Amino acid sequence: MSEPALALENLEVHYAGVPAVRGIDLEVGEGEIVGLVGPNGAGKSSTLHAVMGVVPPAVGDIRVRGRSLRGFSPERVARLGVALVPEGRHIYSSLTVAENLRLGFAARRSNDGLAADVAWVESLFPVVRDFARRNAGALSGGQQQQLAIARALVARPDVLLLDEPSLGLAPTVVETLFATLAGIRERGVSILLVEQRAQMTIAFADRTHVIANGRLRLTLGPGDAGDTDKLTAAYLS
């Protein structure tokens, strides 16, 4: 049996000795989209930061295709095929769209197929092509989010971590974004999706974990998207 694209095993993250993530176990299989939802401060972003090597795990392990990432720098994690689109996008406003996109090249394991990958992200997000010479700071919030995801994808990751990609976006833009994520998954990219739109995420993802107070409280499938009582109980647990 093949190893999952990403596996967290008894993961704990502490800040100044205070637990933010407590004993999380989850897996993202090849080509899967797995959601992670929960209230503010539940430990969602801390989980992604631990995977990316931004914060070290206090306990437990993080594996990509069976290889442990413990002690790895974010740069080394990226070179192993993991890309993070952080909350707030972190676009460089004074650089052009094309310059922002090129920053993603640094994390590639090989330049083979680079032109094809750029063409693919341009087909997913035409803003990358149409506004290549425009300063990224002049883009709308939705366009900046597209650029942030495109920048991550040109690194050709096996695992894509998304932290609140719909934050601040109009509903119609959010629908387009989720449809695009489905297209990214079809290319074999595995996605761990942290989102504020819980019901939409549950309906969309292969499965969604609810995290509260640093612990996984519940795992839901698309058929559970309408069960607001179950979701509310997990949020308040």
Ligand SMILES: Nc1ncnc2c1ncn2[C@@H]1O[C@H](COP(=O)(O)OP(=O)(O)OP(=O)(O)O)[C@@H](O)[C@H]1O
Given for the second form:
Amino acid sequence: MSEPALALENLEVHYAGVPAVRGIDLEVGEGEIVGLVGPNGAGKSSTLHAVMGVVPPAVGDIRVRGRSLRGFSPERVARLGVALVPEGRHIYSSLTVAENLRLGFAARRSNDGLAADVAWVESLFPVVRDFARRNAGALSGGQQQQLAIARALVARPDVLLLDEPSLGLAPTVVETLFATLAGIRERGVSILLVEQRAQMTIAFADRTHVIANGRLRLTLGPGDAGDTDKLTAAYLS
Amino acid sequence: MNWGQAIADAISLGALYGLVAVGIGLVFGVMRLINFAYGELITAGAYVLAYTGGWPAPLAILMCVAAVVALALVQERVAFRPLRRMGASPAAMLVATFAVSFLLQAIYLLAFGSRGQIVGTLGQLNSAFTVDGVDIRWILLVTTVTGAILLLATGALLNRTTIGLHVRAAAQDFRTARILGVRANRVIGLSFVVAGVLAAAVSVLYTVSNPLVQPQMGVPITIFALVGVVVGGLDRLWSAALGGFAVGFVYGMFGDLLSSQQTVYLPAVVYGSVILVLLLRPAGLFAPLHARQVERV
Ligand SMILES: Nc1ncnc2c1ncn2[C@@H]1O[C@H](COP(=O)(O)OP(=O)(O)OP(=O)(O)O)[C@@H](O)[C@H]1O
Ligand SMILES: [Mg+2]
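Got the form predicted alone; any chance of the form predicted in complex with this ligand too?
In what comes next, the whole complex appears, and the chain from above leads the way.
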């Protein structure tokens, strides 16, 4: 049996003893896109931070291809092939677009194929090439989001975590973004997609978990898109 | 004393304090930590020079650099890294740097005595050359040129290399840098190494004009540089360097132009201005940084 690209096992995250994530089991298989939606404060970002080693899991485990990430620093997790596009982008506004992209190289395990990866990312997001010398702070919000995803992709990750990438984007742009994610998956990247746009995510992802109050309440497939009653109930639970 | 000499003195003292300010600013940038024990690195370098007086100057200087860099790394490894790992608060870290400062001073006192040692390395640079009837000591020229070269080299390291890019990113947003795979220990280690090299350079240059080495020698240097750093602002290394330069320049000017009865008040004025700045901007000392809410590692 092949190990899933990413597995969370009974994950709990606490802040100063107060639980924010209360026991989550979740798997992302190789080349899968799994959605995670839920209301504000549900614990979505906390879950991703636990995977990245930004916050330690209080209980439970996180595995990448079967390997436990317990006690790993963020840089170590990144170098194992997990990349996070953080909520709010966290672009380095005083560095140039090209420098931001170069920071993404830090997690690469090998520089083989670097030029090809950069070319691929530039074809997905031409903005990183066209505005390479510009300060990243001068980009529009949507362009910064593209840069944040591009920066994660040049690390050549096996697992891509996205925290609300559609935040602040116009609906048509979101559709383009999702289409791009589908293209990224075609390259064998496994994706865990945290989103506020529940309906779009459910329709798009292979399956989508609904998280509320730190627990998974419901799992929906693309066929369930439009089933607002179930979703509303899960959000309110 | 005339204006020409005063300006030459002031420029070289400015260069010296610019180096100290950058050394402190670099570590502050990545760790959000003001290392009050920075001056003790300079003192350590001065002691190395005092005890290698009989050696050829290049060898003594090399030894000085090696020892100071090693001590800087020891400071980071033994004191600051464990605290950082434990998640110590910024205040606790700051107090720790005081503790390290006093500890090192006590060690110097026990090991080398209170009477002081004399450095003779590069003493020949105290001889003067004459421009337009103004006598200028060689060390002033050497200090200014060395200071400029080291600042430019530091700038090149930060702006032209990958690890330099990582340091700049870490200084802006350390958590995101780590998420991207930037190794925290490397970036911090590098900033301590560079800070150590700069401190060693200050040891060499400073002791030519001030050859007496005592355990507390580094304290006023640190505090004066911090004044400059406060004035200039730590958000950019260049502003810290300029602040350091300004304080050194002003100090050098007044030190030369005022009579000796007047200069005894100079440190008091400088220290007083620190208190004033702290009072006027209690939270906002490094306001641009706090406004951006950058995490310490
Ligand atoms: N660093 C922190 N310290 C203390 N509490 C935190 C911290 N980060 C998050 N929390 C708390 O944990 C809970 C979950 O927060 P989290 O950011 O994971 O939610 P989220 O699902 O990402 O919400 P949003 O959709 O608003 O981004 C919230 O109650 C939040 O207040
Ligand atoms: Mg969130």
